[in-house]
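Here's a solo chain for you in structure tokens, the form predicted alone.
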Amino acid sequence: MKVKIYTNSSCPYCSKAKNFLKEHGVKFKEINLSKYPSAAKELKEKTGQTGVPVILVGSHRIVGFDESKLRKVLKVK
């Protein structure tokens, strides 16, 4: 299952989400809007969101760091 996470450098919830994914051995592609501001347009077009983190897991979209949703979608305990 492909996982993509939109972040920015100053977002504490982005760090929490990335740490959660790493702790559970989930490979992910990070798109840091601080480093790639043009990706903000992509995020808005794909998800309608402007805030981060936004985590795309297959066809699922998780806005913010929602641990219970991540556990359910990724099937981790």
Contents of the next structure:
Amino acid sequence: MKVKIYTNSSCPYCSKAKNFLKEHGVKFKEINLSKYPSAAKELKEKTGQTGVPVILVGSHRIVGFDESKLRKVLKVK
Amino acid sequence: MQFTLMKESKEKRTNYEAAIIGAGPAGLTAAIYLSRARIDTVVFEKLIPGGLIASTDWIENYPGFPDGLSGGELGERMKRHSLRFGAKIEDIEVTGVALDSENISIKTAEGTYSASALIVASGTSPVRLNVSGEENFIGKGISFCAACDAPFFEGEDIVVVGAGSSGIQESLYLSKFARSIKIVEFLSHPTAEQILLDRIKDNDKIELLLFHKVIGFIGEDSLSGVEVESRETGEKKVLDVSGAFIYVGLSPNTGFLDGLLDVDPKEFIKTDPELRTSREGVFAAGDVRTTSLRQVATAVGDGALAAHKVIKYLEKKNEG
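Having seen the form predicted alone, I'd like the form predicted together with its partner chain now, please.
All chains and molecules follow, beginning with the one already shown.
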């Protein structure tokens, strides 16, 4: 499953989410809005979300750092 | 064999002389002082080091940084500083605290730790307005973190609720993105530092709407308006905006204590002037305790004092 995470450099929940993925050996593609501000518009249009992190795992979309949902979708303990 | 050795080396230590809950400025300062006194110290942090400052875009009233620096950078520097002297930082949320005659038990999702003394420095979280529509539009127009979510509002009209120092500071940051910002303030005057108020006078994107209260958030799939009411005339109107950032105060992160310590009516932890709480061996420092000013500078002072008191407490306990 492909994992993509939208983040912002100053967002503590984004750091937490990335740390979680790294700790569990999950490879992911990061789109940092500080570096690519235009991605904010794309994400807003696609998902209606105006906050990060947003984590896309295959067809699942996880808004915020929701650890239990992430564990379930990624099938990690 | 190799596997066994690796497994053993990964086993976590769970017994420390001192434990600190929260790696914000208070907790990390306490960790520096305790580690320098060679007190075996663990710090628990549920998010990332820095606490609430980690999501603050810019800090320019903390001495030693005349040009200012981002909250994330300051948090990271404080973390490095505490690690330098040997403190251990555990990236775990504390779920409960229990006391017996000898030790303090700190319950986490990854097991129970014990310590002889505890500093609660768990900080605060932004307060919600608790008005209609707020819950529905969090993450869909409503945010509590400008440094995180500002890019979503490039070229848009937005509202900031609260004209305290946080509300004004974050409005100045948001003005780099938004087309216009109305700051809605419940009181008849803003309460921010004068230097910040002087800056918004020079910013033609920002307008103050004083003596108004927010009564609801409106929209379908995402936020399209904020309904406000004049506290002078009772007149209601809707501000057509796609974003709202809320800075109306802070509430203490004390849920995990489950009534263990005496608190004030707003749930902040009561301490004496030496930062002792109502339970022996438990101290509180920083924004989580009852105090009249919540700043990085005051939290740092609290952290140093709490650590000093823990050192004295442990000396006495070990003598006795």
